[in-house]
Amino acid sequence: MRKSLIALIAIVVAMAPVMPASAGHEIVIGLQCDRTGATQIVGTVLCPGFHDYIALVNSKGGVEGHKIKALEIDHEYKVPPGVEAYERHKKEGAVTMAIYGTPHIYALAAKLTEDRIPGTSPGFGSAAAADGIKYPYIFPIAATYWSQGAAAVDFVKKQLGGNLKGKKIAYLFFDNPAGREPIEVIEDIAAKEGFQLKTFAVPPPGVEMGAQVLDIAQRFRADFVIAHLFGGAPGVSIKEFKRVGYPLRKVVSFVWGAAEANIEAGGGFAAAEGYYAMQFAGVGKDYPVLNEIREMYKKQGKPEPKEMASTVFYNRGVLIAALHVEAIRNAVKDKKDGKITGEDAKKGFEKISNFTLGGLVPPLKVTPQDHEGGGLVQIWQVKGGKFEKVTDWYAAYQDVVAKHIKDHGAKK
């Protein structure tokens, strides 16, 4: 009878699919977002994008077979409930975060450090964290506002017939630790070029610049302004700008200028008429990727999210979830069972090269000493009520942006 009972466990254990023994386990990522409070512009359309990928990766069975979970939690783009959700996502088990705010990452910096798990800052955060060796937990992984107040020059030299030595340009900043960051390389560049910079500060929340604007048209006479605000400031600039009559195609945005929203809020894209803006990912509905994303929804039997009609920062959260879909993807190569640490996403992150998501960024390569990824922007133009792409990918004054990378400290 026991040889018997034998015989018939062996023939059901035969029987028995084998299941991996990590199936279920699943991968954490802590994603904070901004759905209410003074940047709510951007995470109520980003965050949606972020999950949208994470939802396409997890209906083509995750990564290497494990579901990843991308927790969220709204900060209100607040200091205080940010660190919050670092220490609740850590308690989460998240193995990378996505953390959004330059306030939030300098607040972070130590933590991550300490915890050995990797967080992102895409188009925004401590532009010095481009150094991997100096900040190796924290991956910019987009053009740095280093890299962006550089291209932003770069574009103004050449509207400006090549030669900037005598200009004046106008620097219309969102008066907190983003807003600053770019100044000091800025500064560089204008005592390179030969042009009169002067910096206009917009105190928080950034509603009233009527002041700034018209000493730049009319005191300063600017023959070019870069403009880096975000939140509501950048329509309440491009209203001003039209109200005294200053040209917007005189007007370059960084990229938390630069969505439709900031475009809408600014009186619509005929208002809007001629206004730069620079770009970190593509724009436009006309990418793989998202044609993946409204085909899962039509299986599903539903419409495509009303979020992806703004492209540009829905199709951000897309991009900022596949790399770190793709920095899962490198560590469970080395991990089969899936449990991977924050170590282990680092290096995964450290191993992205070539990654383009179906042309939605440029060629993208993170290296231990790289954390930026080549800091590559685009220009694109308001133009017959529709974004308009004006430049292909490109990066300017690296040698000052390296040089700035090479002395800057911790910054604290």
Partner chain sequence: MALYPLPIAKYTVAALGVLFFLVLPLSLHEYYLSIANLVWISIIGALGLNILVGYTGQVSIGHGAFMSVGAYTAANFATRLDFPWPVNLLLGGLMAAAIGAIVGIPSLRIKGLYLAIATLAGQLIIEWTINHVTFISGGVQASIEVPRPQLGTVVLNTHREMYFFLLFFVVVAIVGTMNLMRSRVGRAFVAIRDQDIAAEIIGINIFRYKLLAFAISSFYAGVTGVLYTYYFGIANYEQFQIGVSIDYLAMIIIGGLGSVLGSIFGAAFVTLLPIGIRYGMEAVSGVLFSEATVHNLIPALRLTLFGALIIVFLVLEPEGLNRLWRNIRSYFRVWPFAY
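Since we've got the form predicted on its own here, give me the form predicted together with its partner chain too.
What comes next is one chain alone, with no partners or other molecules.
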């Protein structure tokens, strides 16, 4: 007994210098990805962006001396593996969770709140979760589908000369809850602005929409189209609009039909000339933070990762990582030892304000009431073989969106 005790003490003493006592406390972020499932075209680019930003932060000494660890788990866009991933992250001590997938954020909403760990759902998930009072631990931190719908209508209004009275707008959407979510907001604005709205549902898996597009172009004769499609569907929509001869400069897409991959699936940049795409993160390679990531790779003697070429999803990965790190940074300010909890990180998220990363991130202002941070987007256009910025960060019809958030919060 005594011998083994002595041996134990000896081991502990021997181990003590090995323990990184001086290096600070490692802070864990739980990262869920989909690199193999239904939305793999997003995950295979977005997640490397996330990791690269974390690596950049760590190469600069971490957050106040504390290293960040992003623990990635792939869930194939299935819910039970997502739940398992969440629990694994929780076991590893994650203080923030980057959830990926609308069904996943729904399935984990109750757990996040009970466990007091903030989870993010940038650009997807429930729009009503912008209400920080009702959903204290859920952070959309990017424009929700309601805000995207409102911003799209505002953009159309500007394109059509500032007045929508009597105009015809078609809403082409993927027929699932996420696709239908913005309709109520767009309908309200239609009543307010006096334009005629017609919705065109595309049934899953979204590869067949010839009839809908033909209807939009030749029977309904829409003045503008707002498209909200996912996966392979945006590419198909571009091809179909081309086929029926509807000008793509009269189409604006929500954020999941807005990436290089979607344009290439639609026949390439030359074919998609004029197509408008909504973004919640900056597009292109020309941002200081991306230069720093390239520098970091250069120093290690490696070429820049190939994912960087797909700038829309890559930059979104950087944006999500940056907002998580920023929340952690805010939390660590109050707890220098780095031993922050989920609650501290939640408060950290709620202090994010004017953190723009040189234009890649919109100037969000997250508050305890507003977890969306303002619902800011930019519109970019396919022009001359690349995306070109058309508008700066903006949000529109915020009163309408706020009313819907409030109504939803009042519901049981």
